[in-house]
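Let's start with one chain on its own, the form predicted alone, as structure tokens.
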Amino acid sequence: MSALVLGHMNPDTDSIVSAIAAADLYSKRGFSVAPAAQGEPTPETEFVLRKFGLTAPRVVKDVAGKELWLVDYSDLPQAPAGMDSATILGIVDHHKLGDVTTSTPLEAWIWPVGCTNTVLKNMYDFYGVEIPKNIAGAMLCAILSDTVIFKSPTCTEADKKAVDALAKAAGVTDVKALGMEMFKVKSAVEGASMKDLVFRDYKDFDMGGKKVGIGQLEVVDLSILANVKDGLYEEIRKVKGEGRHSVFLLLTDIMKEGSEMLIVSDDPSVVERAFAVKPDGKSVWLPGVMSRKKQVVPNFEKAFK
């Protein structure tokens, strides 16, 4: 039986890219695997695949008892059900260390990069394997998303690096020409449900205790958000209603460098500590602020100590 190479709950580009590159790098090693996901892909992930002519992995919900390679996590919450019986590989990851536990050793690669994709290209270059034309243009992608086109603070020379050489094995001659067109893509909304918006790229974390729901939306002008706004916020506390203390949500202009943050919470004055900003009403605006990962989630973590 081939074991499964798994992104996190709520897939984004980076996640089902990931699982489809390793699947390939490791399958070419010589073992027996097969990409999978957490869920179906975003628009802008059906983008990528689509031009790239690449196919969406299968769905998996649950893993009891198989063998997992992990690819853009290592937190238990993002994570599938059936952990606690599963049996862990591997790890390529580019997000902090989290609390995956395993009972053997593992191969773990988890690097301070933009993207998983980079620690990935990386990888095929150590192993002496050549990146398919294909693939190589959905992880150039991905990096590009992640480091919303070299304009994040997670965005390392490695990540640069790693899209010149993707792009040349893609044939792919205007790397920022193709992000705007993917991030036009991710900036569309219409015909998305509010709840498909909020969970569009979402995660849930364990802060001093308590269950915090971060999400963002990314999009090259805030203006294209202003008629579902209020939907948004309104779906944010229906997930908050859910068992969680707070549910923020990063509107983030790609174009003006900085977020909106969307505020649902038991205490909202832990946005004040996080951020030394006072919150307006339902909101406040984070100049500067692109990364949840980098930028965000430390932040509210210290807030939450």
The other form holds:
Number of protein chains: 2
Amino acid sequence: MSALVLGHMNPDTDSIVSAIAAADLYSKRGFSVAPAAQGEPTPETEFVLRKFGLTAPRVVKDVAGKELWLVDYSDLPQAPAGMDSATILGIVDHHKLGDVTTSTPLEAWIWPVGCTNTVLKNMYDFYGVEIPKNIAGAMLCAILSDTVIFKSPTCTEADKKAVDALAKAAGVTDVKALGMEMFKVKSAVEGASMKDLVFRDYKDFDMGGKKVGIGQLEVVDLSILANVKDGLYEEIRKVKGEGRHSVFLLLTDIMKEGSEMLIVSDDPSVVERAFAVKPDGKSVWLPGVMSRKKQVVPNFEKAFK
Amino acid sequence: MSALVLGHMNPDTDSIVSAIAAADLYSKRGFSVAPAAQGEPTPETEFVLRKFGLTAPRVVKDVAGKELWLVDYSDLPQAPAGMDSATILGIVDHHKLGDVTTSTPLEAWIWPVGCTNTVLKNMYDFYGVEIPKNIAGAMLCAILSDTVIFKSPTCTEADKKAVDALAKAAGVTDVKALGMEMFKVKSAVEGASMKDLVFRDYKDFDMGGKKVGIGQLEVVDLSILANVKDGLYEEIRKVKGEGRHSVFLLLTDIMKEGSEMLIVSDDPSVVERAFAVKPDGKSVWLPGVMSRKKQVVPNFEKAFK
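Let's see the other form, the form predicted in complex with a further copy of the same chain, since the form predicted alone is already up.
Below: every chain and molecule of the assembly, starting with the one above.
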């Protein structure tokens, strides 16, 4: 039985592409592995897979008894069912260290960079394995997505260096044009339900013992979301109703470089404590805030303490 | 303020040498760091430091408010006081993933190899940093110690390859002779109190909610321990009395390649469940068992479930 390489819930482009890339690298290192995902690709990820002729990994929602390589996360709230009886062989990630533990030694590559695919690019180099052209293209897109075309405060020199090398390997000459093409696909809301939009990039966190959901939609212009904003607010009210203390939805304008945050919370004052701005009822504009991981989660964690 | 590079409680040679080596590497990568240790070096570690002209890291027992790089562990029971308010910047390790978590992204290099210094050797190579001759010698000894001169089942090809390269860098021509010289020092019990011997390489574990202590003494011939065995047994009875469910002490004969395990437990039947052998009262001979990490801890974890 092959081990599964599996990213987090509500998979984004980094999570799906890193499963594909890690499965390629591990199989070339001699491991028996197959990529998997906890859900279907988003429109952005579909665009990336189609552009580079890759297939979406099969969807796996229960990993009981399986061997796993985790990519792009290390916390149990983002893991699938059956983790208790799964064996974790390794982790590749770029987030804070979560509450996953193992009962045997593992191989973990976790770096404070903008994207898991940046770590994987370095792992390919370390093991002297050549990156297939199509996988290099998808990895490049994952880094552009996670770093918001280098604009996110999570972006590091290592990410830029990886993009340069991956662009060469993939034969991509205009990296920023490819990034904008991808973000235009990501910005589209036509045909998507409110639930689809809220969960497109959504994560639950345990903050001071409280369940807090934070979603993010990144668009090239906030006006794209003008007609759906009320619907999104109603949707996160429902999500909160399922036993959460708070749900926040970041509507990020990647050109203006800031986020409007929609707020539903048992204690809206946490927003003021976290960001030192007073919310205007249901929402607040957070200038310069682009990164859930680096700017939003740490501030809320402190505020919830 | 420099960040501290700090190994686990009851530091062994790997823990102390990896703090020294990681501090050297990180400082050459541009970080402000200093090596530290949670205790004084054992006679084996003292031999290694003296042999290669290195100084023991300063002892630090409280890390409140400090920035830390962890080496050779990732679990809270082995961490010093003050971890709640410390910031973990990174981990280099070769054990199972423990319950340490972080609130910000970190740099973790954790590999399923025989020794943390094997991971560090590869990190030096990855970053293109030359290993100083004396540090290479100490790293070599740490790998020989952790892998019991390649005899432990934890020893991998990566460890042997690292030893070859480190021996060249350190100018050591007879690796096995150096290993035996070191293990003879490690075997010596003269002048040490029973408490010193039990805690020379001792770790507490949480197994199914129970506190379980496992120590290990490695000697070149078990007869060396004949005169102290009763004293060691009395000592682990005391250690158990301090609120533990069980304390086990492995007396490992590195030439015969097996361990006598001294047993004090509220439920001695766990030994039978763990190893399918019936203990003879206070102890049991476990042929082929050399590694606490790979052979003893996983078996007990299953038995305690």
